[in-house]
Every structure is written in C-alpha cells, then in structure tokens.
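For reference, the chain that follows is the form predicted on its own, supplied as structure tokens.
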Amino acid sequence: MENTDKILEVETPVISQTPTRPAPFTIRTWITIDTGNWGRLPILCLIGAVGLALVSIADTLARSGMGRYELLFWLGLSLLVGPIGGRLASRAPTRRERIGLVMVLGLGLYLVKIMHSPQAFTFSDELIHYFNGNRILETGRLFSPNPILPVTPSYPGLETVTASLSSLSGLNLFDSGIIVLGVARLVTMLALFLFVEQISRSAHVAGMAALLYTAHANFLFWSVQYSYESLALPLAIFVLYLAARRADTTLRSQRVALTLAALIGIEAVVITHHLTSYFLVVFLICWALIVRFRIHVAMKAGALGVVSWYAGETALGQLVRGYGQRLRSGAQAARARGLKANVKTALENRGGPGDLALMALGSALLWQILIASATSSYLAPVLSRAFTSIIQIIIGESTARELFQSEAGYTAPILERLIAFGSVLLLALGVPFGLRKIWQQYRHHPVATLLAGATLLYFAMLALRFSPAAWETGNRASEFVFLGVAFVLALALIEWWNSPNMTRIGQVLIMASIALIFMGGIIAGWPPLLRLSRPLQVKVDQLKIEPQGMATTRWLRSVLGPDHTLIADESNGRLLLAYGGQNPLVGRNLNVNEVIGAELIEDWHLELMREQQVEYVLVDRRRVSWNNMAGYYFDEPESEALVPKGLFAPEIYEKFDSRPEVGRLLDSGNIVIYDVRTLRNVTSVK
C-alpha cells in the first residue's frame, strides 16, 4: 500500500494582553496523522533477529568451551545495526517507522547483554544491587546495609521497582530485573528520540541521534546491567524531553501536566542514582541560565524581535514575534512598555526550566543530607584520586596510563586499537560540521547550544583516559555528555546524506563510518575476552557443576546460614553477598586486600578482625579471583591473556595454616575458608 499522510491545519487564536485588545493573530499548528504502513520495519526486524541468532550462537559456543567465535559476534551485531542504520539515514521512512526502528534497535542491543548472561547476574555491580533487592524482599524494608558498597542502599529506586514486580508477579528477582531493565532501555530510546525531535523539529535527526547514541562506550553492556544508573538515566532523558516539550507549549493545561510529570520524573531520578541526579541538575541549571541570559540581553537591547531568538519556530516563538509585530506597528510608548513586560513574563514563565532546576537541586541536596549522607564519603576519595592523578601526570611525578592495556598486562589486538582510534577520529572530523549546522539553524535554541557544549566536553574528557585513577570517571561520564555528540553528529551526517552531490558510494562510506564508530565504542567500553559469554555452569549427564566460588557460596549459606562477616577477594566477596546473603569485606574497603595478599599475619590484621567482628576468611589461590569482572567463571585457557595466570605464592594462601588458633571449614581445591574467631582474640602474632 502506498503511504499517504493527511495534514490537518488547526488555527488557535491568541489574544495579545493589551489595554486596547488588538485584533487576534493565529498560531498555526500542523498535526500529521500517519495513515501509512510500517514501511520496511518488519523485514528489518527479521534481519535483526538473524543477527541476534548469530550472537546467541557465538555466546553459546563460548559458554560451552567449544571456542570463541568473535567473528559471529561482530557479524550478528552488523546485521542488527547496519540495516536499521541505513534505513534511519534515508529520507523515506515515516515518523512512525523511525520510532519503531529506534525501539527495535534498542531492544535488540539489550538482548545481546541478556544472551551474554542468561542464567544469572554476573557483572560486578549487578551482584551488589541484587543483594539490595533481595534484602527488600526478605525484610520488607528499604536501606538495609550493604557491606561492599554502602552508598547503594541509599538509592533504592531500581530495587524497589524490581522487588514490587517480583512480589506482584511471583517472578524471581532475576527475571523481574530483566523486565525492568528492558522497559528502561525502551524508555531510553523513545525519550531520546522525542527529546531530539523536540529540539530539531525533525524525526530524521531524532532517529539518527538515537542510532549514534548506541555507539557510546557503555551502551551495549554497562548501561543495561542491573545497576541503579541503568534506570536513572532513562528517567533523566525523559525529564529532559518533558522540559523541552513544556518550553514549546503556550497552553496552560498542557504546561501544568508536563510540569507535574517532570517533577515526578525528577524525584524518581533523585532516589535512584546520585550521579544521574547531578547530571540532571547541572543540565537544567545551565539550560535555565542560558535562557535568562538571552532574555536579559534582548530586553536590555530593547529589541523584542531578538527575544524570540532562542525560541526558533516554536509556538512560543510565534507568540513573541506577534508581540514584536504589534510594537513595530507604531503603538504608543506606554503600550510598548506594557507589551515588553508581558513578553518578558511569558518568556520567564514558559521559556526556561528554572523551576524544574530548583526542584531538582533542592531534592538532590535534601535526599543526600537526610538519606544518603554516605554519598560524599563515597565520591570524595574517587574524585580526589582522579584529580591527584591528573596533577601528578602534568607535573611529571607519574606516568600516563597505557591505553588498551589492562593492569594484568593484557594488550588489545592491533586491529581493535586501530578501530578504536579511528572511531574517535571520525567523531572529531564530523563534529565541526554539526557545530556549524547548529550555528546556522539552531543557535536560537538554548538546548542545542547546551548539547554543543556537551560535545566539546566529551572530547576534553577523553584526556582522562590517560590517568590511571581518572579514566573510570571519564568513562562513566561519557554516557551523559555523549547525548550532545549524538545530536551534533546526526546534524552533520544528515546534511551530508541529503546533499545533492551525495552519491551511492558516499552513502556507503557514511554507513561504514557509523559502523566503525559503533565498533569503536564497544571496543573502548568492554574487554575483548568478556564480550562473549563465559562458562558459569557445566552439565555432566544430569548433574550441573558450578565454579568453586558459586559452590562455596551455596555451601556456606546452607550449612552456616546467612549474615556472617567474612574477609574475601573481590569476586568471591560479591558472590557471598549476592547469593550467600553474607557480609563480606572486600577490596580497598578497610585495606582487606592487604590482609589477604600479605605473606605474614600482622598485628593490625588481628585488630581489624576484632573491630569488624570477622568470623571467617576466604582465601582463593587463583589470581583471577581478584578480578571482579572475570573471577566468577570456570577457568579458560584464554584467561591467561586477561589476568595473571596461575596461583598466588604459597606464602600468601598458606599463612593461616601455620596458626594453631585457625581451623579449616572448607577446602574446595582452590578456595579455603578459615575460621578465625579464635585468632582475632589473640593480642599479637609475635
């Protein structure tokens, strides 16, 4: 069926607020009713499903130990992203088809993560939040302490939604979490599309921006793990859309409804994730300041035509220009001053999100003071180490971090490094053209200006990747500032695509560039040997065998029960927390790594055990156990390239055996659990 669109023209009278009641002028609102079909969405869904099947095969082969077929992984992603990207770049699709394509793309990429870990939550942060969710289900209360990451219970938005769904549906927490995160991913894509469309007035630009946003480093895996940011970021983008939509309406009823919805969204973000709420506060404040600055400049200059500069082709812009036309018709000075005051009031009340910014700032501060006071002590050391590391590199006291090289000495293949560098280069080449487009067409819009600034900030933050202590901060911030990169680059690509001189070869090169940017984002965001699934269970006849860490965790819970305080390594500690219900002390928390990694027991170790009432110590002989991303699985030959191969020195993992006060509870081969309740009462080891 041939696609047809029916256009309805609606005339809305707007009466100028003047003493003499001049003749009304009209604002023309164009409402498009799409009566066509879904275009090529069905066939592209089928092609994407084939791509997902290839990814699933690659994950299954890797999980079964039959080999790592990364070519299947990349081929599957290409079939999912490539055809949809080509269709979104075209001018042919209707708005409805573009929305469908964006939603299918987002959901398809989410399923890639699900196929990576189909049996359980296995990412490091997932295990922490899984524990919080289980605590809510078990106790019926919020804010239960988390021994590994104490700040997380103070932001229970994700766990509350998941636990509620689990209670109402009877699903377990894992299945409920998958559903919640799937809906969150759909909200991300739809809210981003609507937000960009509201700014650009183009579904074409919105579709391309949503496509390009999937290329940021954390999109494929990190942003859909069971963690608080995975829900907070979609809500924040949705709030930005509501604020942009509100700025473009002159109807009081719509404005009130959008304001209430935005306020609810702001509160949801505040109680879900600290960093996302800070991003939302900063974005809204900067937006409001830009609007206020432009109003001030325009009103001071006395040129009401300039006042509409920021409003573009919106309904509010037409309202302002209507006032300007009345002034230019030769009205008296007093009437001019009255109209000028009316315009200023209209702009201040309708144009900027100042009220939303104040609400977001107040809510974030109030929540942190009353509920989440631990946030400051959690973030301060991270930011302090990052700042110190940057200063040390600048003054030459420290060396820069080696890119594409892990702490274990693993170096990414040369091809992956070239792709990653190439993707950044392509972004840098395309962004200036997008910025020029903003200056030519969107410089009147405060949000477009703000997104341009976020784009420049993204490239500035790439320098943080050279700092050993700051690279993670820069990586975490990329998903926020990449909103600007996606918008700016979408403007450039569409301008090129629609150029009368564009050839088929040129379009192919554009799509190849998008594919390279997408691949570069995945390479920069996730280690190569963790992109495919890893063995978490082995089936022998009718028996399922789990890795030693998981088996030890289940044994400890079934024999000793939950809520015991243990010292453990990074990976086993998270398993003990999530699936054992224990209270593990791990990592840099209280210098626990030094307790496990020391060759001798020292007096301060005993003091720590007494203060924390430590009952047991879990010692894993494998070096991989200290890697909180790879330490949960069965060992594979390929892990030699990811983490140091082999075992710790015997002096490290046998030191507790030399103490007569210590007893062994369990020895699984690589993992030993020691009972240190008697040892902790010893005053000195000398």
Second form
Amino acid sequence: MENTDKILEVETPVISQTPTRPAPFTIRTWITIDTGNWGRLPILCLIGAVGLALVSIADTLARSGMGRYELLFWLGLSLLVGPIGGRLASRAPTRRERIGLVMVLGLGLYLVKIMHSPQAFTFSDELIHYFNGNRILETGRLFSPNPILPVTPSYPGLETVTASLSSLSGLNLFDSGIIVLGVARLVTMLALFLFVEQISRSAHVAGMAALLYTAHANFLFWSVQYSYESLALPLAIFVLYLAARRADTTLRSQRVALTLAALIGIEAVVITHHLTSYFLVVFLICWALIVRFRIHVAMKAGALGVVSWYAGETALGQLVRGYGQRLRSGAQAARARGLKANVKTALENRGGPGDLALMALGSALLWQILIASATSSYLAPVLSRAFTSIIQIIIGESTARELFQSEAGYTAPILERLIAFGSVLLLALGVPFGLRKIWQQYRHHPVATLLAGATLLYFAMLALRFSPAAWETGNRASEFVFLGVAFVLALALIEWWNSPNMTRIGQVLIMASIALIFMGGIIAGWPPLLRLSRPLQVKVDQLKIEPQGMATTRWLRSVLGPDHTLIADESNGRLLLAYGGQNPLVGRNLNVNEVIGAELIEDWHLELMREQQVEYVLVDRRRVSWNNMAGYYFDEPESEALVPKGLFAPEIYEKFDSRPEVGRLLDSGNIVIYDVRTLRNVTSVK
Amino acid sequence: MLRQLNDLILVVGVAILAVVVLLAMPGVLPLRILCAVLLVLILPGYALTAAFFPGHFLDIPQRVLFSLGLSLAVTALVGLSLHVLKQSLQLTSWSLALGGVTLAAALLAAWRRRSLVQPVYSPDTFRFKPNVREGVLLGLALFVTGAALQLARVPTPNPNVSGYTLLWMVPAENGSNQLRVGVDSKEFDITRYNVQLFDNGRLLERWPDLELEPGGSWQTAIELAATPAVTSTIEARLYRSDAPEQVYRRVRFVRGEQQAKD
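Given the form predicted on its own, state the structure of the form predicted together with its partner chain.
So here's everything in the complex, that chain up top.
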C-alpha cells in the first residue's frame, strides 16, 4: 500500500558499511572531502558565506562613496552560486545534501537583498505595504485604505503575518518583515525542490531546477521585497507541490489530508495577492484539463495525426473521432488493469486537481467580488495598455521599446547587454533538448507537459519586453512561467552532464553557461545603478543623518501630526505614506504629476486641490524625486546617470511662491512644503 | 504510547509557555522574540501537519516545508478570522488565537495517533547530526555571514554627499498668536547660523549667533500681535555665517482673514 505513496527512484544516500581509514589531516582534505553526514554542504556554506562577505563589502563601499566595485559584487555572487551550482550539477550528493544546498542558496541570495537595503524598506512597493502593515498595528483592523495603491489593502496576507509577528515579538515592522520573508524564501526553495522531485522522481533534477529558478530576472531583488507577491508565490508553489503529491497518492486518508492542506494554502494565496492567485487558478485548471482530456497521453498520436492532416492524408473529422476513440479505450484499459498495474498506467491515470482548481477559482472570484472589487479597475488598465501597445507595434503605429534603455535615456553598458542577450540565447539553445527529454521520458506526466507549455510561453512573453507598456507585464509574469524553464532546462543539463562523452571541459562549459544565465537574469531584472546599496543613512560622528525626504517626513509627522492630505512626487509621496503616516496623492493618480510638473498654477489644479481637500504640497526640485526606485537616497554624482540630471526649472519648483496667500512651512534646500489650504477659496488663478 | 506523543507534548508545552510569556512577561525581549517566532512561524504548521498526517507519510524535509508553509498560511487566515469576528489584531488576540490553533491541532493529532502502530517518522530519518568538522565549518560560515550582515547594517560616513539644514515655521497649536520657528541641522560639521524674522518686510526679530552641532536643533516661539485685519506675511530667513549675504533657507507664514478662518 505504501509503495505507491513513495517517491519512485529518488536517489537515496549510500552509506558505506565498511569502516574506512580517516584521511590524513591537511587543509586540503579538510575542505574537499565529504565531511560525512552532510557531504560538502558545510564547506560550501563557508564558501558561500565568504561570497556574502564580499557582497557586503561591495555594498558598504558603494554606500560610503568609496567606489562602485561591481566586480566584487559579482565575485561574491559567484562564490555563493558557483560552487553550490557545481555540486548540484554533479551526481555525487545525496538527497539530503541537495536539499541543504538548495536552502542555503535561496537563503544566501535573500541575504544579498538584505545587504542591499539593510536599514529600512526602500523599494517602491515595499513602502506601500509597509504603510498597510503599520495601519494594522495602529488600528488592529485589516483593510485600511491606501491612498497610493488602493488595491493593496484588499490583499492583506503578508501584512497580517508580519503584523502578528511584530505585535507578538515587539520587533518593528521592518525586522518582522525580514524574518517573514526569509521564511517565505525557505518555503520557495523547499517547495520548488519537492515539487520538481515529485514530477521527475529525481533529486538531481529537482536540485538543478531549483538552482536554475534562481536565475530568473526577479529572483534576487523583486521576489523578496516586502510586497504581497513575495509571500503569495511561495505559498502557490507549496500548493502545487501538495497537488502533485496528492495526484500520486492513492490512500484516501492521505488524499483528504493533502486536500485540506492545499485548501489552506489556496485560501492564503487568494487573500495575499491577485496575480498569484490567478496564476494558481490557471495552472490548476490547465492541469485538470490535461488530465481530463488525456492530452498528455494522446500527445504523440495527436502530433502524428496533425502531421497527417496537414499532409492531406487524414480528414479533420477522422482526426477528432480517432482522438475520442483513444480516450475511451485508454480509460477502459486503465479501469481493467487498475491504477497500480504499472508505473506508466498509474502516471497516465493519476487524478487531476479539478476540485482544487474549482476551489481556487471560486475563492478568487468570491474574494474579488466581496472584498477586492478594486482589483479589476487596477489591473484592467495595465493589461489593456499592454495589449494596445503590442497591437500598435505589430501594425506599425508605434515603435518598439529600446531594450536596456530606461525611460530617462540611460543605456546599460555593452557588456551587460551582451550577457543578457547571451543568457536568453543559452536558454533558447538548451530548452529544445529539455523538451526532447520531456517527450521521451515525461510526456505521460500532465504537470511535465504543462511545464513544457510554460517554457514556450516564457519565450513568447519575451517579446513583451519590446513594448513600452507591456514590458513590465512580461517581466512580472516571468517568475511564474520560469518554473517551466527551470524544469525543462534542468532535464537538458543533467542529460548532458550524465552523458558518457562528457569531459571535464564540457562540465566547465555547462557551469559557465549556468553562471551566464544567472548573471543575465540579474542584469535584466534590476537597474545597474541600483544593484549596489545606496546611501540612506550617513554616519557623522556618532550620529546617523538621513536624506532630506526622510527628514522632512519625520518633521511633518512630529510637528503637524499624521493623516494630512498632501500632493507629492513619487518618491517623497511614498516616504510620507510609509514613515509619515500621511495621505499623499502622487503620480498619475488624479494627474498630480502635472500639478507638480507645471510651470504655472492652473484652474484645474485649484479645483483638484479643493475637491481632494489638499492641505499641503511637497515640492522637491530634484528630478530624481520622480523616480520611485532611486529618489530616496542621498544624491551622489553617479546617481544622475539613472535619471535626467539635475533640477527642474525654477519656474516649476518655485511656482507656489508666486501666490501670496500660500504659506511656506519648511525649507530643506531641495524640498519645500507649502501650506495650500488658503487656495481652497480661490476658484481662478486670474 | 507516550513515546509516540513526545513531539506533540513538546509542542503543546512550548505553545502554552509561549502564550504565558507573551501575555505575562512582554518586557523580556529576547524571550518574547523567540516565543513569537515559534508561535507565528513554526508551531501552528507543525501541529496541523501532525494532525493531517499522523503516520510516517512525510519525511523531515517535507515536514519542515509543511510546518513553515502551513504556519504562514494559517497565520494569515487567523488574522482574517479575527478581523471578521471583530477582534482587534493585538498581542492578546494573536497569542490566544495562534496558541488555540496549535493546541487544537495538537490534540487532534494526538487523537489520530492513538491507534498508530508504526513509528511516527520513517526509518530513513533525516537527522541533523554534524560531526566536529561539519560543526566547525558551519560555525565559521555562520560567523562570517553574521559579520557580513553586521557590516551592512552599520551606517558609514560618505564624503561624496553633503549635509543640509531644515528651517521651519508653523503656528502654535493652541490657537494663540504664537509662531514656532525651528532650525534642524543635518550638516556634517558644526554650523553657525543667523536667523531673521520679518513682518511684511520689516525686521521683527533676529538670532545672530546660532551654533548647532550635526543633528542639533533649535526652536523658539514668537508672540505676535492680534490677528491683523489685512493680510500680513511673516517671513523667516536663515543665513549661514560662512555666507552671510546669501539666504540659505526661507519660510513664510501668511496671517490675516484666512488664517483666522482656519
């Protein structure tokens, strides 16, 4: 009975029963020989730690203005990823060692992000969610409105967990968030390993897939920022593992237990993040459909049939009838032989996750209707802009986006562009071999078939990067569909690695390719000038001085109190929200960018301020303040390469001085806070 | 039989102890942090896993994943439930709710294990038993990682960035005719200032020798005459002693009918 529940062909540790002479004590043997219980995990941990130390030194040097030593950063990452990658690629490690390596790798890469922003949350979305978490702590209730991104309080999963840890531990929200996200990262790596192992029956493939998944563009920074997706995605992969495990289980009690655990996971995903819950729904529905219509079983015959129809040898009706017959005969054969007749039949006839898919779909819909009705008005414009942009590019009405060029005109160095292109090229070269492996060995597995489809989707979505309005959609989707790429590429790489003709040089080339793919992911996913830490706190004697935006935010809260309505730019608005507890209006929301960016005050500005009960306007004369990724830090010479250099025209940032009824409450040099309550009674500027 | 329940007895004991510590001794911070981490991130998931899978269905890595994953998921759902039940999400409600979930799941697990004859864990137990060499290497790795994190967290000087000064002026909160004027120095050196206050261009008051250290601040309250019938503008100007002719910062406050309404 238990045999069907056990993972088949999973490599298990081979423990020698024969006593062996201990190796002589030398430094070399001490660090190169397997240490016993955990293989080379301990020494690889130490090497990875040295890599982290190099990253930390690079960040510290950058933060302290002593130079941007990118090479040190890459060297540190190489020390962390390279040796672990090499070990995961080899056949030697036991399952236990592989799991340990995968977890160390995931946690190590998480610490790279912590070292980047060690003092506070500084990523644009982090500040929005930090505000939501603080509101939960202050009010003891969920769903407090968020003026910058109104959809976020409707998905309070991450903030709830963080607030619970903060309430119970007495830690601040930042430290609590770091702990929760660290645990979420462990869940990602472990769930991914076990999920792929469940499908492939190989800890070797699982380890490689987990390694390759770390190469997707958002893994290093984006996926571990304090934002709802960072918790939802690990939980979604956990649910996928539960569903895969359940599909291989015939014991009713275990199926019920796995179903219950999956339902808890699904509900948590639904209340945590919209896009991840949609991804989960789509994945589970596709999986259920593949099983229901036995697409994975009929794939070979179907492919041959399509070829035959294309060649004119078979009519379409005949093709469909033949497919139906195969379905019926397959089902009858399965019933006759029983599920455990042999592995292949069992694989072909395993249950689909239809019930879980329905539950996920129902929960996501219900949540959106009852609680998160703002989601559609938030996502629809983004997706429709992306769609329109693609159509316009196709029909030639607009030009494609320049790759590796920011909106402000910054272009990535040529070497980085080459590495990024090279990484995509390597993926494209490796994937066909992985797909062939799936065809040969895994095409009877519905999830393997689905992951192969996700791989193809990944390459299709790369095209979105050419669209100005769609590139972000494509970028965000990559962390979902890259699950397929990691699996497919792992199959290809392991087949090559295990090939009898594989030489040492070949292995080195494979490792170099993995390194290139990893570097390409980081380059594609994060702006170069934000890759290293930036100065957020500067030490002066025994004091720490913060940038002007942070100081004015703290001043506003302490002197005027929280909950004031202000107009501000993108970066200062987020600081006011997160650390000031204010109600800022920023960006494209209500066109407030145009209010700040105009040279003259116009009637509609007055009307907007009156309607929104605006009390203050924060004007930052630096152009970088409009950049919600880079505007929080002290200004340095290098930072100006990221955005248009310098300051706005004085006509823009001094326009409120021309109104005699407007008070000027604070002046910090770059930032001025105006009291515009007196403008409420002014209906026209003339 | 009791041996079968060892882990559950431990879970129940730790959960009760954690709730007691959190509610009765919230001031003992390290202990409080440990209890909170256990109660939020480990115990509920572990107990639920034990309740769902009383036998040896899961090996250690799977049990770790289930414990962490279910803990995260359950904590989020418990928070939602507390909100729906109109309970405030605070120390007491969190402690009791998460402790309650852990206890209930552990009791269910014990009940489900009552008739179990197999060992709770599979024979190929995944135990963490480092030998001396592994212990030394792992200890070194932890030390180096800790040092790297500490290096990252400590603020450093930066010669490429410059300091700044905040000048501000707001009316006093009590509705009187007072104005509060303040200077916050975020300069990197001791700085001497000169503050001047004007009423419609007429010098009202000045503070010529203001010296502030980095991080230092100064503020004062100014008593003004009764609210004027016509609008008047109070302006404060800040000069640095190293550039006495150049206005370094300026703020202004508009008094008059409008201010009276506000």
